[in-house]
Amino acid sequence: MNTSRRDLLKAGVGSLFIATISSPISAFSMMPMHSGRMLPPSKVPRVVIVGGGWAGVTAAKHLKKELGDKVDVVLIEKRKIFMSCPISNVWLGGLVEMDFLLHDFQTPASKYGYHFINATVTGINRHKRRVMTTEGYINYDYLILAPGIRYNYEAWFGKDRDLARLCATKFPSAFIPGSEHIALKRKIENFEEGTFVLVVPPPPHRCPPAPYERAAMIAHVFKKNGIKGKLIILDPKKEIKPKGKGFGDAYKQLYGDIVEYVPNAKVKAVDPVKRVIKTTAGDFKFDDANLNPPHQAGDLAWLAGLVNKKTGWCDVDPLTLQSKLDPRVFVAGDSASVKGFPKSGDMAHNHTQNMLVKALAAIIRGKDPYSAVSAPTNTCYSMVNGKPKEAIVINVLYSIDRKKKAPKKKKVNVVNKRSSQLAESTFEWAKALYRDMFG
């Protein structure tokens, strides 16, 4: 079945907007510089806020609620609209239009008197406390980073920056929102038979569940249009984690003579000209592909100096998520690396509301920032078939350790017999979650 062309038309306003792949190459110094200063001096304590995802939002909007006049809150932002990548494996299946995953800036920032700046950061000076955009700089007295994600191509193709460039292109990763989830879609929905194969990347990544979720849909793609060909799932990990039982029975009982899962398949080599990719698990060749490279943490993390080079994201205190080599920087949402937390849009939003905004309104109060903070949930619901719409889910329920100043989980909740009930509530959860973002 081919796209709808009011879909697509959504999709095409959208990602004339949306930051489309995460290049190996900074454009930054390609980017018209304005010098002049973006907004007057705040008599109250400014937190610029770099980074309008799951994290950012919610930064912006909780730290107003709690502080009001007390605080200044600029969230500057280079995409014109919000798309979320919660739910988009959804859409990838055809469940849900895209209106679901999109959202304006602009509301939330004139409800909850926030500043929003669409514009690009092209420097962080945090010796002079100063974001520098295409649009001008801005003094922070603190600064919330919620950069995302970015692909290591470095790993595959090592300095081979056209190698990279063709394989972003031709085989798009779709797993930072924009015009890579509208390419994979139109592969999806007009593959007609042969070998996909979808690369699991490496953990820590984005959304640990996504990967598996995505096969389901695209299974379900196929199922629905009737294709003559093979889903090769290439797992570098030893068997499917988390949720493994549910999705391992909806790949066996919905799409047996579809999927193909392989695990212990940790890249070697890929070769996007000759489509093959060459893993511990043996040679796979295809027709088309979702290659999905090992995730660091997003530019502007990098940009600013706040990366620990050995693991590819950033060091923080784990109760208040500040910087380890920053104080006065907080890291929001995935580029954070926090033992026992996965890198989802539920577990940013829950983190960044429980903690980094209740640690940093106790700062700016003159308070101790350990005990304002309290302990988030994690939730992750996973579509798994389409007709009908049945889902699984994972809830993390975690604690605050006091004394060791660190959380720790305190009881996992797995459901793994999908259910039609759990699809239900797969969409509540996410209307819930942008209600309190941009409501």
The other form holds:
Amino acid sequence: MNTSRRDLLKAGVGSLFIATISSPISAFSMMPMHSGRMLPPSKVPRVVIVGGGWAGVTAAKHLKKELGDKVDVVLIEKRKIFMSCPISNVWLGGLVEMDFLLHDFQTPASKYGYHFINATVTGINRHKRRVMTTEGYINYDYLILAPGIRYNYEAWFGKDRDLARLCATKFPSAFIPGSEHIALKRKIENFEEGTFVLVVPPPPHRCPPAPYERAAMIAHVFKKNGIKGKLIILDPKKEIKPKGKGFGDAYKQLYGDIVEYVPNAKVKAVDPVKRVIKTTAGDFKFDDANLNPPHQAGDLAWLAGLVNKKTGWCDVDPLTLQSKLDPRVFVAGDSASVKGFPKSGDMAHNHTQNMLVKALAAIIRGKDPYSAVSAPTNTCYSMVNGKPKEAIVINVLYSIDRKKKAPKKKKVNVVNKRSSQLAESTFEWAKALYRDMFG
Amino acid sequence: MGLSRRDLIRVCAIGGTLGLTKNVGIPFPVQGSPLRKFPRVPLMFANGKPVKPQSLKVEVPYVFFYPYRSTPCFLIKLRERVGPVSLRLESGDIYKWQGGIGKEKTVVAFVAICTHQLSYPRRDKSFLSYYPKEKKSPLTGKDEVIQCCAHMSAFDPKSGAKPVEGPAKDPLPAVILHEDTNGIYAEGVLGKDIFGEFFDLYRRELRREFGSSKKAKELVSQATVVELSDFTGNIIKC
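Can you now output the form predicted in complex with its partner chain? The one shown was the form predicted on its own.
Then the entire complex follows, led off by the chain already shown.
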């Protein structure tokens, strides 16, 4: 039976009407959701991955690569299409087309032999080891949570969710890929004069250099469009980190008339209606803005009850990424809190492939997970100029302290001198990782 | 052409019985050494002259395609003698690489496809290159390495292209070289088998360049050697 969206909406309205005159249970039963079991039971251990971002897609492929037929892998993702957050700033700057960022979920699932289920997760019952979705439920032997981040608008607006929604609509953050990025790009391209504010979220946040790269790309567009306006960067930190010199030089040398960097600007209050931000460095009125609230572990991590409420992130074993609250659950990507690991796409790919997958594969094989993991690296390019394209880079090497069972930084390589060659490397970096994840 | 693991072990055994090791100290199989024998082909310069160790510039990377017409390799004459080295793959397999060839044992060749995410030298640009002594990478600070500027893996050609920094876990596969009075020949590849993944992941690019996947997988009968800087006008350094 094919049900159109209009039919679903009609059914929804009807059920709501019935609900008001009968009971909420009948309304729930009328919802267009499936409640049956998805996929037949597996004869081999089943790993369910929720979240098809950089970490989730990496986990799915590399678990199959590692274990082949000895594991059944199911990737659940609510989006219809993969859009990469890494390189999205470069797209905002108009230096790549959108299709550079877009990928499909079906090809890698088919190629590498895992199941892909396009559904929204509605519940996680860790006691029953079960994930409930809009397409039905599925039981797991191991669960990999890869839900990315959520915006913590509560830090700005408390319980006023309407104001949070208003802020998110008028001044989208665009740190979670999708519609927000397109909205932000239109803002940047349509900006004609006045003050544009970019709020850097407090650490830890997704991709530490990303707000600074974004500022450079916005400034590039303003410069290209001959805009007589200011881009004010409000940073809660006392200085730009990482690649501070590279960003600082670019702002000064390329966008001296446009960019104004304000350190020690911790947000005290945001008024998206009057367009005012109060910070510890003063109050700032703006004409338009990219307002980035603090980040936290993604919604599904909260749904699973695995978030440390003091930090907003999931506590995990720093070598295996196994949840400290549930040994059947592993946390991949940005939601995991590991000292010294930035929440970047490269890091998500690296720690998932070299640590989480190796550890989980060892557990499934009945072997020691700690001796299976290897040290990750993290490479973050940042495009700072659009004409010509020029980038800077940081590359962090880690080692593994087997006694302390923790990773530690071994070496930090930085090139703050922007170059066209590093810009070329930026694209090669991304293409190679897309190739790895999507085949 | 796909070789199964069983084929590989068989090849190693055949190599042993045929005396594959007699001229150049070719690697002896250890724990199922990943040696793949391919047709022996001469290395020639573009002017038709055979490549000989004395005709190579020191620490200048050269490119040739072997064993397939689409799989690039680096040929480098290093500064000093390079002896045999034992190398370990991430899989746990161990193999022994012959070291340099030529009278001075300084000439080495490796497949120029990064074992991390398979970047390789192309006509329009190369993210892989060699950093001669005292011409250090500004990023890693290393010299005398082959470095990939996509994800910053560095390989030491003096040690069989073992990874010495960055995310790569496996050495660059070595090209087995043989030298006689007529010049240098390539006759096999030793190390991680990355060709299958390479052909798969670069299908679109290879089809564009060679017309079809099948054509990209044709084995070469002769390998033309050119300097990397002549092969591409855009060597990306980092």
